[in-house]
Amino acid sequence: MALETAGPLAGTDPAAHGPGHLTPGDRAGLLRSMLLMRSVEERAMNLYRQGKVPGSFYDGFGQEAVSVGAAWALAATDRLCILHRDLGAHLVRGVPPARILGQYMGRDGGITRGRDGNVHFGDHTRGCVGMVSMLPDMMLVATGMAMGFKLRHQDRVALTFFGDGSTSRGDFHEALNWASVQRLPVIFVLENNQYAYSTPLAAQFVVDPIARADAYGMPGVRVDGNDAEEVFEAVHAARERALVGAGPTLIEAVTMRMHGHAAHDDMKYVPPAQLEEWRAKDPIDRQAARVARDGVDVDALREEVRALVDAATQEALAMPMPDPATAHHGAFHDPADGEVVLADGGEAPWSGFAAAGGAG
């Protein structure tokens, strides 16, 4: 059951755009996607506590605006490297919630059919690249994809998310340097959520990572990571820049990790006052207030999302566990299965793509 973005909430009249590039329908769609992300993760956490999700569990509570706002700005043919706190990007691209919940529980109907860790997944048919735990590595993957787009003269961009802790590794510098030297169509989205596990920013670096963009000859843009519309506008501008050959952009989305690093982390190292400060900046509350002023029934939207997740949960629980005898299936491509044909990508719900005649 995929997230629906068509219909009255996704108006495509260019004249309906406000000062930025979002229609009232887009703004409501952003809220719907953030609500869905939070609801799916809350349900998954409950399933984890019931012993139905193996391993640990990682969520992006409080960071929903980053992945949703960024993914909303991308076309169907663009590619995303999506990490463990960026579930909203999967949902915006049209990955069904039931398949995600099935993934968390290791079911055969999950995205990897039970063959990888619960947060290690990507649906290539939706343009979503599966993550690995060494998170800065995905910066190199996105840079490599962008290099391929350039060599093939394709009007496409790659985008990768990564955390503040990633900026202390060599992968960060290698990706930024090569992308800038080659003027590649890649967007680097730094999710500055204040902690690299338990290490605060002050113990990680002296110079803010966004200042390093200038050293690599690319724009560095800092945005409010709890404002989905601000994130969208920054990524939209970076994408437009990339498509005309102007190269990469580093975007720092300042946010807060409101839960522990994972379910096993009680985050006692975070001062309570800091959490309260950020709780008042909740991205869903902020967007809900905006769309309510547009006349959207937010309570009805919340109920719609709740019903969607209820149905997705039942669908996922009904999925069988994978047959151990098939564990080796899919490890390598069998030529007898024919050529692998990749789809154009996932959904691109931004109204601007539809208004441009399906450019997304």
The other form holds:
Amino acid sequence: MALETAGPLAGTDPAAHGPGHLTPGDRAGLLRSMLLMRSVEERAMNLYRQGKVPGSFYDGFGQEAVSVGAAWALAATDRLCILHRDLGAHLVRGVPPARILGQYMGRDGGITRGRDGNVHFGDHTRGCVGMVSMLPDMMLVATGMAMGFKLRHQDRVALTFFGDGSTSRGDFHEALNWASVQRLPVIFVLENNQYAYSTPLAAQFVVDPIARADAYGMPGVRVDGNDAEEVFEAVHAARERALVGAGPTLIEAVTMRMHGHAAHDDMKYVPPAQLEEWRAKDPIDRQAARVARDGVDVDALREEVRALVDAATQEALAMPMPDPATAHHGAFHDPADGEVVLADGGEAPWSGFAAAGGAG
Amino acid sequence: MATMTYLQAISDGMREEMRRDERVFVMGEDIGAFGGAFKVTDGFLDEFGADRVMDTPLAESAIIGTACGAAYVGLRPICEMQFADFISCGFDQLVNVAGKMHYRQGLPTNITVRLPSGGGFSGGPFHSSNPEAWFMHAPGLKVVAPSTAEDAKGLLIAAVRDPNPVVFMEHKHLYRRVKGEVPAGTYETPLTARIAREGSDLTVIAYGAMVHTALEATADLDGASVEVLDLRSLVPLDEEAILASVRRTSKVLIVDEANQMCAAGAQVAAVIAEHAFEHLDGPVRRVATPDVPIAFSPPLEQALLPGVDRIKEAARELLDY
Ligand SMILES: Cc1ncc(C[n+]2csc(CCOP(=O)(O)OP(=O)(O)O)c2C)c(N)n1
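May I ask for the structure of the form predicted in complex with its partner chain now, the form predicted alone having been displayed?
Okay, now the whole complex, with that chain kicking things off.
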């Protein structure tokens, strides 16, 4: 495993990573999920340009390896708070693309039934809590889920993502400190995509956040965020560590936001050379090359994903808008509707869980 | 039945609920070995152990945020703020995570947040406030404010069992001053208003500590028959009980210990203006704390907090109207 603490970026030669814990089926699965994420987001951007997505549209183009690689390492019994560049994690958990496109378009069939937009959703039937916009609030929610696991002596972990800009807020500190004091089974995945909206790293912090992990008493692991397998291995190792009671891990996935902050952002503040440099490190191209070497027909995979997203688009476009008469419903939960907590219904596709005879 | 102080009743409610339901636990600053700044959890550590009587870092955002997370995986945390004032540091998690989660995601946030509130003993600008209106304004949060020992226990238990986030306003000045008969075992007090004293000439509407001040101020107003309505719950607000009382008496005085601007009483006044206008025989009057921080020095603090004299004066004016 090419893991380093507070070190430089790991190398990009796939051969250097070895077989690790992934089978050829996993490697193709990672590629498929990344293709699906890119395809769903490209489709959503088109729908946005056609005026079918209200508000703005936020995507994770170029960052697909982070959410897909991380979610791939989690069991169905684990819990996630997924952030706005991390659509791949929802897809790995098995959220149907039609419901995601419906979500973007504010349809009744979207995950939040039109109550919230963008990637501000979490399918609680698949063990996910929908993010709030305030960054990085979900670090504390994930910490609390891990606290619940520890209090109940359960072998489960919680994971959340957050960006480089989010490290400037106090909740970043409160979460790392609390998780470490209580030695909680939580994995923090810092997605360093070089910019927070238009703000570059140098205007955000002086000491790199990963270097601060040590100060909180937890390992800080920097990985190439454009390598899904490397992200997987780091999260897998952090999960193993958490499950033996050794506490939290801070992982920094170094990547690049290849699109604007949102659809309206022309990114004029990003030097073109920087984009060119990162375009050459595209995470999907990299995984596709590996998978092709394993003998998989990547073109066929792309075709399958495209057809799936075509069908999902039609399904989403057929979803009705929510009934305005219900707009004022649902601020409170009615006890008569029974207890609702996060459920285990999420998919956990990593082959290692099947080999272990279940959800790990 | 046993006679208990308001504080003992809150403790009793938590203790009974923790014995009954292993999902319930308490978390906060200095609540374990020390038993909490006001000793509400005194003895809990011995009975329930450190896991369920969790001393936390000094981090209010984290207290609320981690409580939300624990609730999502099936636990029922009760968070103690050392003083209500410090909830400002946990405001975002309460309002944006807990308050908005169910509407957006269909996922309830079963947390109870206890806020020791109120002034009257030189707590000064940072240990005396009554921030309930902030949370009334935030969708998805329930807000309760008991005035008696019996209701303190019953509302605490109702809050813990409610699948939604409940802000539990416990008035510090009542902790040891108010005593009453409290039923044994567990029971839930409904989130509705209660008539603290029946009357026919004037209704005084209050909650928390002001119920007692209102009762004292109107006990003997030259023979006038004054009804005192104890709201008990601010969200949901028992509009029916408010309107029924106003229809009976036709005159109404609303008392808030909170700062006047947009306080709970302002909402009560709006409800009355909208739905009981024809029943009124006089203007809706309010007595509240002026819009300044609560001062430290006793004569200044007493000048700010609504007291018996100000309530008497306003009540007399209305009765004479
Ligand atoms: C507390 C807070 N302030 C401001 C915003 C508005 N905002 C949305 S995303 C964003 C940039 C976030 O940067 P980063 O954390 O690096 O994540 P990225 O979007 O780059 O993935 C800002 C400022 C917000 N969501 N939350």
